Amino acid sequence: MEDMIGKAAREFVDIFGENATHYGDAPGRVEVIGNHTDYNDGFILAAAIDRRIAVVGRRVEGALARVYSRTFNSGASFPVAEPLKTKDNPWLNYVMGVVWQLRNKGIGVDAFEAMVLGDVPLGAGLSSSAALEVATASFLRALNGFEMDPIDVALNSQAAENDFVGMNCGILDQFTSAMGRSERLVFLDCRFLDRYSYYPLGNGVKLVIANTKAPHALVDGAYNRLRASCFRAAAICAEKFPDKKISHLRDVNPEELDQCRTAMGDEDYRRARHIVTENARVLASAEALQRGDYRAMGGLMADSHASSRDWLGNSSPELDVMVDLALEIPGCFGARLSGGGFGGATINLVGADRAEAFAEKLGERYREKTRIDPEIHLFTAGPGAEGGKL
């Protein structure tokens, strides 16, 4: 972590010609059970990796703020007061969308030169946009010394990618970034947020996340397709249940839902039961990593998959043969899609005296079958955001 911020204050001075004086991090995350749960008011395990996106900088005269990120080789300058959104520079959506964000809640952010670099990779589902947005709003109060605690970071992050970025992502990527500890998964429940846990991710395993290189794009509409069936779908239980007081998905349970299949229609149907069946898949693998059952906890986890395949639908071919084959090779507890789906990447439950021979036989069976050249990742759970001075 320090290495990668000290990597971005050169960075910074390389091409600002000053040093920077304040800094903000964050890492990305992985899904390890809890597909969509999110904007359901469900529950999710996730973990922070360690791997981490930093932004430094410093404040400057003037109403404009100049951004350069060392991944993308691009710079750009907007101003503070009214932001607006660029196809110029996809990258720079998430940082702006963090300063409009916190002056739509009165906060001051003054005019500022930031540096971006991290070593997150991109497109494997692994929320680089939402560990942007984190380290850019804990740069922000870092460099102009607002008070706000690392829930509301997140909550920020997240209404930045809903109402500027477009993109209507529940509440885990950008909590997990905020909130994640090392070597712990964080139990998240979506409606009360003041209820997270930590459950330990024992040594005796690893997760290894596989990108398929399959195309990962979900601002296109695809997400927010699911999110709208699911809505839908609590919104006729709600009407069959009223005594209930039905808001989400969380609030159903799989009997009430099959008597309101024939009213909600089989797509919304098959998104929803998803949805009910992943919450208690999610409570059941709480369970098992307290006892340190990493056999169960697999099993549920291939469940899931099993479950976005074939009913809430976002899944690919390439997601599928990547867990097919990781089931097959020894060592592997569990494998699933994580992240929005529609492409990205899988994650596998491994032990960890056999991850990198794991990860190495998956590379070569997916190459055989797919003639697709796949990215392989080793993580351990790692810690939150932070910022502060340099």
The other form holds:
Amino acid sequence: MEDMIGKAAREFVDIFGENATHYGDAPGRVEVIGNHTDYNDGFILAAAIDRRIAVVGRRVEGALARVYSRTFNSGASFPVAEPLKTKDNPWLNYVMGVVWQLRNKGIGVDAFEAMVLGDVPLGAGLSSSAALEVATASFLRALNGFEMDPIDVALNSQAAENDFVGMNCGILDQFTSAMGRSERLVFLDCRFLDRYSYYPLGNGVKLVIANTKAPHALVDGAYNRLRASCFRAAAICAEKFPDKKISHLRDVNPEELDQCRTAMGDEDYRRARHIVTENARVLASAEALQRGDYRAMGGLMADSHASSRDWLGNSSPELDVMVDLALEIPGCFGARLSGGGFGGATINLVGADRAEAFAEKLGERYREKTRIDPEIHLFTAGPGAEGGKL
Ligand code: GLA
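Hand over the structure of the form predicted together with alpha-D-galactopyranose; the form predicted on its own is what we had up.
All chains and molecules follow, beginning with the one already shown.
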């Protein structure tokens, strides 16, 4: 961690010719269980991973922010008072979105220069975008000296993603990046962001992320369609049970949902059914973790995948292959698709002593079966975001 900030500071001198004075850095994240539950006001279990993005820099005179990404070897500048979305440097939108959102809240941001450097694998379902947003917010907080607790850093970053970048994500990614802890999974009740807790993820297990690398398109549109289905289903349940004050699927149990089945389209019903059962699986997973029962936790992860596949409908043939293969390999407690879906990556909970061999086998078998080269990473749970003076 120190290293990434130190490296970024050296790169800063290289590009800007001066020393950086402040830093922010934040980890990528992995959704362990709780698929599409976050924007339904439900529950999630996730981990910050031990890969991070650092943003280091200093205040300058004038009206412009100049930002350089060592990862993309490209730099750009923008007026801090008026950031505008760009197509030329998509990564810059995450930085600009955070500045834009801070200013919307009336928080002054001075002109600055910054270097971005990280080792969160890109496009691997590890939310490098949330890591960049949260790192940027942590850096700007340190540089400009305003108070903002980590939950507000997460909310600010989510708002940047929703309203500036234009991706309607829930709070899972940014919250986990801001609030993660070493050797812990973060449990969050997404309705009450102050209801979070930590569950031990000891040395006995590793998180293995397997990126299917299968090409997928229209992911944002598909994500929004799932969201819309969930909100429509919740509205129908609210009408049927006015006394229950239902605002989200979080407030609905499977029996109530079934009573509304004919009032909603089949597709909305199926998607909603995934959400209401998934919430129960997250709660059961937290209990299993508390007991150190990885077998039970793994079983719930496998059920979660089946539910995403059969009810929510956001799996893909490659994700299914990756999960099925994983479950046959010794040492694997559980496997499921993770994140938005429709392609992307799976998360596997694997006994630590078997994790390397597992990753190798999984890669081999997936390659054989699909002729696609996957990308497989081993992670442990790492700490959340930080920021401060260099
Ligand atoms: C994406 C979003 C998250 C969450 C997951 C699905 O990763 O960014 O907010 O909705 O999908 O659980």
